[in-house]
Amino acid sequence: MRTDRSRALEPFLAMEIMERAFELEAAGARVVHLEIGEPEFPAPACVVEACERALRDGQTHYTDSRGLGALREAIAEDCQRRSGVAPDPAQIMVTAGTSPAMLLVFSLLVDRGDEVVMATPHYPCYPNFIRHCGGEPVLVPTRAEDGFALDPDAVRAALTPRTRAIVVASPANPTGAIHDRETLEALAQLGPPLVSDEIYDGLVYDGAETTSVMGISDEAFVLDGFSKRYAMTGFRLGWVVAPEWSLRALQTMQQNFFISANHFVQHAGIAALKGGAPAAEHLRRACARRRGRLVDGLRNLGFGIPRSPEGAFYVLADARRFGSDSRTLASALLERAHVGTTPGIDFGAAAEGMLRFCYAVSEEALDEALARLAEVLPALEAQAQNTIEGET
């Protein structure tokens, strides 16, 4: 019997896209993975070597549950050079992976009947971790055209008194939108605490510049890891610099949730800190030149796409030529094209009728996607016409 709790729930399609195009390989078929935030690049080899000299010197046990010192000293330090912000280490609390942290950070905020406001379109999960505390997410809708900015009058009118939080990301998934310094201290300067999610920050282009909310608010929640910067997706490790206050209850859960990160894994971020910024940044080079090379391609096969991300690696291109329903849209891309992609509806009703594309891939394998786009995208589109014709 289901509690009310896990009904609330809704999948992630982003997985089930790609769970569904790991049976299609199964079967035999040639998948490009656009649908899946993975970049496709090795972890950094230093990361690599540390991971295995651990193993092999038995580094395999439990740890404190707020993580290894040094590693919140190594991420204190990684704070001071990329924001100039550096935290107490003792505000520093060691996850595996950012979103075990999410849960913690919600958990601690979030009563059932509260409130937390958001930008939309948005991550799945955000809404997800929420609902699981019995809290209501409230949706601030964004624009395409102003490159999705959030506009702190709007935050603020969606403000009531069961607000208990308001949740930034800059860069954002799925929309690469930054939020300047202005905008973040305009939502600080509203009461709620900030949850911001920074685990996108240094994946930025054409010169754009990530503000940490570190430098803005002593009393922010900020989530980040390594998933993203130096491609350590499946390592599982990420971290929360939060307020004193909340210091010993964020601990508490830590130890009854998930008791530590992994022993090993955490050796492999002090290395990825001490030692991974050239693979960061060229994974950030590489990502600017496909970042092109994909939206010029998804402007001549016809899908909107007013401005360019200025950050993270995604692209969320307006599909509705092609197909009202992203979710039917994405599935018939992937069966008949087999190229993953992630439905919009994923990220909020705001993002129906869109899809999301990563192009944190090879070069390669972004051309050979638009070229299998090309070969199915016609007959969709005709299809999509004669829907709408018959309706009308």
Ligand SMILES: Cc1ncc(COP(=O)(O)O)c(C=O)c1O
The other form holds:
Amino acid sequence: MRTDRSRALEPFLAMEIMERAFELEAAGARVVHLEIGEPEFPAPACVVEACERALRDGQTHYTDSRGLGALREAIAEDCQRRSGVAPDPAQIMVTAGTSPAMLLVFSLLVDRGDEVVMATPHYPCYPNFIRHCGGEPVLVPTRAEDGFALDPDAVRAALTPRTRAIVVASPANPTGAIHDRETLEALAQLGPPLVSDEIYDGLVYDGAETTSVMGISDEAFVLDGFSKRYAMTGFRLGWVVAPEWSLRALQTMQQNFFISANHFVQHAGIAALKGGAPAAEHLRRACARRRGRLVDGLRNLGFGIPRSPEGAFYVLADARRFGSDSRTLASALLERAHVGTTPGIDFGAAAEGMLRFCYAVSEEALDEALARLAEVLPALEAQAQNTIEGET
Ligand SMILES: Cc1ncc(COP(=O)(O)O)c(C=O)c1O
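Now the other one: the form predicted together with this ligand, given that the block above is the form predicted on its own.
Below is the entire complex, every chain and molecule, led by the chain shown above.
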């Protein structure tokens, strides 16, 4: 009965772990959530107030499918502030999160048999969107030693006549990789349009420079949203800046599939862009401190982290000494220690044997997670050792 299209999708394991954690919590457990990519911080007060006000003022209807004019203008100004380049608000389509924008863009670009090139380890959903559209993801390996950045020569070697796009992300999930301007320019010159996921833009540490493809390529699709920088995951609000030729097609899909993003949430988005900068900077600074705490703590426990991630809010750590199957390991940590982590396999075969930890949580939560891990890891390590000896 099921379509091939629906069969092509893999479950999103970070969500699977979170949903199992919710079951444990419903049964009374106290879980530390390091599995899901969301800041534990509250949304900025000005955002909550704007949303409440909008609800009271009756801003509860459909809007223009492309988003409120005032929001699209505020997004254009925000792009100007962050990247120095202001798109025409007409190039901006507001969506209910970055995820729907991804669906629209890949639906626009990918037909059956087409290919889309991306780094691996990668955000789990990219290949699923592409397969859903009948295409094939083409994975270009990256290395921890190089900060997991894409090598433009390796991308060039992966191009075929069927390549429809190159996905870039800077900073990237799960690796925290940052691509410098030179690399982005080299990637933009390869021919296929860039689909640039900039949802972690600005979440950088150690003086690393944030990089956008805005101004590097007029043909790029820039995906972005409010979830990460402003701790607004549950508001579900994002956008895409798209080339002129694609706008009418994107609008048509949005009208049919989603009609529009939530009306009152769009007002929350305007408030975030106008007044949320101090809260966003507070979040970034807190993440910078927590990153060091988590990296040190995990290294002390025996996880392999060759280089501290420079952006986003994740640590992708080598966990093979505790178990080679990351799904089994993450599940054991959740069930035995009530610590949620994301199995590396969620991010592709290249990340098997790794676990991803999110550090956008309180320092108390990080310390609690590390203490609980310290209790269960020795037994898991002994078990993993026995398995290896049994196999040899
Ligand atoms: C790289 C990346 N892109 C997009 C998303 C989804 O974002 P949104 O909440 O805006 O749909 C996530 C969420 O984890 C992400 O990590």
